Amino acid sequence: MRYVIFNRKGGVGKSTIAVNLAAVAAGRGERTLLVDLDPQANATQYLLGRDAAAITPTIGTLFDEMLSFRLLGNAPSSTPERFAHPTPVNGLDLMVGDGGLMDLHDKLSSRHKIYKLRDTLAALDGYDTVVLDTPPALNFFTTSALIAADTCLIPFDCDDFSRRALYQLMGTVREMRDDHNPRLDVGGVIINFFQERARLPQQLVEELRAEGLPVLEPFLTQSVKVRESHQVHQPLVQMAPRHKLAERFVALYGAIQEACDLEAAS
């Protein structure tokens, strides 16, 4: 399964959602490899640290051999599996991201390579989970994200602004399904920074539900300890196992497999 983690807003946790679920599945046995569209690297930078600058080839000599048509020749250098590097996370790889990506959008966006991503991933083998991360824009490199991915998560900050936006945010799911990916089903909307005890992100996340969104549980909550996973460079899921907000991830994971398979059944 191809998860896409999609916002077009920024702040909203995407690299740390996308960290800690690819880490939650790695650490239920799945083949797990996460994919750092963004060109600021934050999920890269999360899971490596300082590492990460000596890291090659990156997603950005990726979409550079596009370009260029060496990607998927003959040559055994041009094997997509050379992107997938190996994680301080026991079954997770990860396609490193790379501050350069923006140079390279207006040629990728010109010569329409949108389906490059898609085809690199399909010719990759052996993984049961592809997370990918995105830049917060609708550009050439979240769209390719939103063609490769089988199911869409939306990350939602408790934030009226937001709640306005989630409309057209659907919308632009619904038009890439219609005219590019058939497959592309949104999987669920998942509510971050969630304050139990405020009245306000009680209120929207209720509205979200009585218009008939997909919101999904449980929700996750502010925690400090995510700060300090950050720092040191380890998903919290790994680096406190027993914390609440980790359990709390753990448990959306499972909820996302769920709600994919009742999509699928019906």
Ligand SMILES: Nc1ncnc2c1ncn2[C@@H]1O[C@H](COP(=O)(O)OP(=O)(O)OP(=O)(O)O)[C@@H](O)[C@H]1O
Given for the second form:
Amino acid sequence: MRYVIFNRKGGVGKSTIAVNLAAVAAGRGERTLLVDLDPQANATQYLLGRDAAAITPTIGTLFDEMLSFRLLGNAPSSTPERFAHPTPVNGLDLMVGDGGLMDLHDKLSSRHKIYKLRDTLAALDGYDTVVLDTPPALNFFTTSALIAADTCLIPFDCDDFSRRALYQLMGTVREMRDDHNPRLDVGGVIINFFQERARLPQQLVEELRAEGLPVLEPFLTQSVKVRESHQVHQPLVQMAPRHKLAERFVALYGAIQEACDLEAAS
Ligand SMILES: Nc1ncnc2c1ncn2[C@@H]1O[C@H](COP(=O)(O)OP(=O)(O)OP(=O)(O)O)[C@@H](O)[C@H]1O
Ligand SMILES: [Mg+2]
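Right, the form predicted alone is done; let's see the coordinates for the form predicted in complex with the ligand.
All chains and molecules follow, beginning with the one already shown.
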């Protein structure tokens, strides 16, 4: 299964969620690949810290080669394994993020390379689960990820402005499915920064449900442990597996799989 974590809004928890769900999948024995499509490379930093700088080839190299090679035999998709690097998390590989992606953006977009990531991942053998982390924009990299994925997961930060933007996001996913990727489903909305004792987040989530949005449970609560885990470059689920939020990540991954199974059966 290929999951894309998507929300145009910045700071809603995309990279945190991508890394922790990928670590949960790997912990369950699924061979897992995390693909960092954000020039900020926060998911890569989270997993590798400073060690990331020494790792090549990066995802930037992959896209650069897409521009250079035209013949299928030489295309990066013929040897995609080169771009997947092991991480300190057992069973989790990473396509390493690259600040140079932004410089490639316009060229890739003007030469219509939006299907190339899908083709590259399709040529990659042996992964049970792929998680795609995307930048806070609807650009070439996000579009490529939505085309390459089977399931879209939308983090929501319990903010009223974000609630309104959710409908636009659902529309974007629908359009992407109709025009480019018939396999793409919305796996659900992931509630992040949830404060159990505050009234507003509860009310916002109730409104989403009442409006028919597929809200996933459990909700991810706000915790300083997340920042601590960023600092030590270890997914929270690995750094503090008994922490309540880590347990919620594990339960959430189970719920996502159930939602996908239901969708497949319908
Ligand atoms: N549940 C949480 N509790 C506390 N802090 C959180 C939680 N989730 C994310 N954060 C913090 O919020 C900030 C934004 O998270 P993150 O980088 O994962 O979001 P993002 O959507 O990937 O951002 P961007 O759009 O810039 O890529 C980070 O500092 C992260 O540590
Ligand atoms: Mg991010």
